[in-house]
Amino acid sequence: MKVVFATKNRGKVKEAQEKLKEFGIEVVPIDEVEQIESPEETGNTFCENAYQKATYYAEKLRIPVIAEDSGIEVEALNGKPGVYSSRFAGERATDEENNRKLIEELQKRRLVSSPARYVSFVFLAFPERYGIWSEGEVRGKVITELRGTGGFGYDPLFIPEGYSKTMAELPLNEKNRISHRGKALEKLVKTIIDIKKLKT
């Protein structure tokens, strides 16, 4: 099975390729298929944004498309940045700028850490106008010290529960095993397998 992943984030693509190849699913980045103008993300939740992107591209390309929306919710910031995680420091903000903004917000509150969770919603849309969705999360805490060079996003600041290392310090296979995105993708595959069993 081949699916298009509606993201230009190479980190997300690599994670999905590593996670789904064991199930015989080939993941192709959207920009390797066709150059299409991206839809606006107007949803108020991760699920809404993933649904909007997946259905938009599936209708345009007439092939199955996976879209994912994810972010980090920090307890000390009342759940922020949430759906604005990728643009916490402003539109087109870099990972470095977003990380710096998060550190500043924690330091304003005289904190060196805060409970937090990574959340991911994945939606697989088919041209026939139906789809499958799943979700995943990983709990832990954010800190005010950047650690590690792997991963992307807030990984250098996020320590998963049960670990002393940040996501950016973990090997990719270990990160995939416990990550919010990895869990969501695994649930999605299990749903696909269950549907196939019902049809046979």
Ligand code: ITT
Given for the second form:
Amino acid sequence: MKVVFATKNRGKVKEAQEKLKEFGIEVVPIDEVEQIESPEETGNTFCENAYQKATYYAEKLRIPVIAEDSGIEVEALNGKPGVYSSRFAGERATDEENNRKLIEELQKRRLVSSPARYVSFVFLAFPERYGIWSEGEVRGKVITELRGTGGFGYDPLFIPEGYSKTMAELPLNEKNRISHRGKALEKLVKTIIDIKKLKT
Ligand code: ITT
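Shown: the form predicted alone; wanted: the form predicted in complex with inosine 5'-triphosphate (ITT):
Now the complete complex, all chains and molecules, led by this one.
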């Protein structure tokens, strides 16, 4: 079985491909199917944005499409950057710029760490305007020192609960086992399996 994943984030694609391989599902990035302009993300929640992205592509391409919206919520910043995680240091900011901004925001508050969590909402949209969604989270803390080269985004600054390594220091299969995205994708697949059982 193949599923199209509508994202421009290569890190998300790699993780979804690895995770869904466990279930015999091949993840195809949308740019391999069609070059299509991405929609604006105007939602105030991860759920709204995941829904918006998935339905936009499913309706345009007339095929089922998965999209995901995720981010990091930092307690010392009252939950920011949240849905603005990819744009924390400005529109089209790089991961490095966003990480630098996060470190600066913590240092301004004279902090070396803060509790934080990653959140992921995954939405599988069908062109007939219905869909299935799931969510996942991983709690931990952010620090002010970059550590590790794996993963993407805020991973060099995020230490999951129960670990002493950052997400960027963990192998991909370990990140996928405990991460917000890994959990959300696994729940989505299990929901699909349950629905299939109901139908038979
Ligand atoms: P698409 O919208 O095309 O999927 P995007 O990167 O813009 O790509 P989001 O709008 O969902 O995706 O923003 C997610 C941001 O949250 C991402 O760019 C990172 O900054 C951060 N993030 C989410 N999951 C992460 C993870 O597993 N590791 C590190 N940072 C993560």
